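Take a look at this single chain, the form predicted alone, given in structure tokens.
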Amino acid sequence: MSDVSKGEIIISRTYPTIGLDLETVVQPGLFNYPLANGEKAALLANRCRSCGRTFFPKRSLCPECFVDGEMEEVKLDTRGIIYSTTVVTVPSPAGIKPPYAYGYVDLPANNVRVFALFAGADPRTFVPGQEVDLVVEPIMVNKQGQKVIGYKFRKVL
């Protein structure tokens, strides 16, 4: 959490008259948010202390060795390589406007494959093998008018 007394900027905003947040995250615990000034977003995963396997999203029990209580939280690397991608040309049931691209990104530093939306370029230009970097930004506006914040990957230029 940010501390304004230390000069940090809080990104989250609230409607002052009704107390409704202007933004909300797609699912708490997937990534660090809100971000302090200069803080870089990271996906939050966990790793089994017994077998060393990393999971995103987090698991409460390792499905590899079934040892309970051995999971530790880790931040994933923000750079990855597109494993596969597709372009969607119809609106999503959640309200994401087409066209948009999504797919799987391999994070070699963590040996994890992540499912994600792609952003920042023509959706048709994302191809397997491209290097991408994590960003946290709005993915849609919900029925209450709040920006729903999610994670995406952008091409590394």
The other form holds:
Amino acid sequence: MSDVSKGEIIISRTYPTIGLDLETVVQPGLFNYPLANGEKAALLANRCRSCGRTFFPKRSLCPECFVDGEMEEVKLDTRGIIYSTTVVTVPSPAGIKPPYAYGYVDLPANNVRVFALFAGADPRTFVPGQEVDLVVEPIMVNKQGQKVIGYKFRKVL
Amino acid sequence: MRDVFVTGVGMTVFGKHSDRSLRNLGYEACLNALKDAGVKPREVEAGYCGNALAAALQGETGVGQNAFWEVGISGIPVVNMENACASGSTALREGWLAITGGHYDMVIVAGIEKTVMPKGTPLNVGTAELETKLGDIFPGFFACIAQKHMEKYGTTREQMAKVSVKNHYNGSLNPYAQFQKLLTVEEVLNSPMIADPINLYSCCPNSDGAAAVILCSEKYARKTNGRSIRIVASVLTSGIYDSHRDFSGFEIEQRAAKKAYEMASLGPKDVNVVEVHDAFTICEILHYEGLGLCPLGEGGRLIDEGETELTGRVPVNPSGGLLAKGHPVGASGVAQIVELVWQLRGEAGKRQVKNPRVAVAQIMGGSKDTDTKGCTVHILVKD
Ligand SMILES: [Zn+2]
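Would you generate the structure of this protein in the form predicted together with its partner chain, following the form predicted alone above?
Whole complex next, starting from this chain.
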């Protein structure tokens, strides 16, 4: 069950015997998950109705327009272009196994730049200027043994 | 606005102090600063303490009260400041504000921190930030920045490595530095990769340590030790968090530097010695440009030509910087001032820069939406 309009996603796949969810999202409200039948995964942003500026992650107020209640939720375009990248070769404090790649992706359709992990067998193949698209998938297993669902960008083949 | 002077300075050796408490490190730094100033604890009217991580790492709050009490300073207003790596320099600015605004004539400013953790534990970018939850680490963020600087200006891995080589040389001349070891460009380039192109010797270490300064008004500066150094600019900025910003420079720093030079009625050409926030080698190159020591994009050339070496046109990080002196997060901003006061007084020993008159300190901290949360620039002048 999810109530995306309130910017929150509630995962209710409870494992009945121990009462622990099998999976969790990295942060509520970032993307639509779980997906309804035929629904495509997308990052969820806030757009200012007055000036059109888009914010990801969402913010409550457009600093330019300063009008309360003017934000509307929008799904971001799933296609992006890599702005910068790195490959991390040490274990992440968050629990992601090295090597892993991340960086910043520009989404021209929404005029927004997002921080993102990169998906794919070889993390060393991402370079600025490359076309990528969104995937929502597990990014690690947390200390409670739950799969943590996050978002990544992968190369457009 | 009244003039403000640094009249006393002190610090501990930076490094691993696993057997010492925060207050014990703070005690040593504060005692040294009081003795250097020739000031008694009861003469101090207010205290400001920078610390970034004690609540998270040691479960301790109110670090300032604890350390000041150890040197006999109590009863007065004490404020604890957290502004990430700029915690200490933010505390300095609060002390400066209080004196320049006429509220006090004598205050103490300390930066105290312990961040040494089991080997190979990188510091978080802030566990509550989305980027951290998605695996971002500080070296990785600066790797993305390095990539853009290399792409736009042709900056090379060798140029970045030279920053580490220079600062380790300077650190080897500084008895307060964590590392006393010389490095070669090859050793830096061949050190283990952390987040390409940032490798181990491109990163500052985790460190324990404390630094303290005594600030006073002009009236008291004449009465104390006669070795006071004037603060002619103190600026703190925060980020604008424009995710479209050009990663090859720090707008937050360029803005802070411009304000500081205006406040001091000085320009980059007047500067004789500098301490910058070289948490990673690429940072020092960006700060050369952000502080106007060279035009944008020419930071690599500056290190190539030796202009920022101890004997160069404008020596940068004579102390060894964060890379070699160490980086006890909340203490670093105060330790920069300690070093620059020693340099301006001519008390810096083997690493003494020749006859400096104008000194600049820059440090920034925190990470949010591709930007930095805070940046301070201070300018000191020897009258
Ligand atoms: Zn707007």
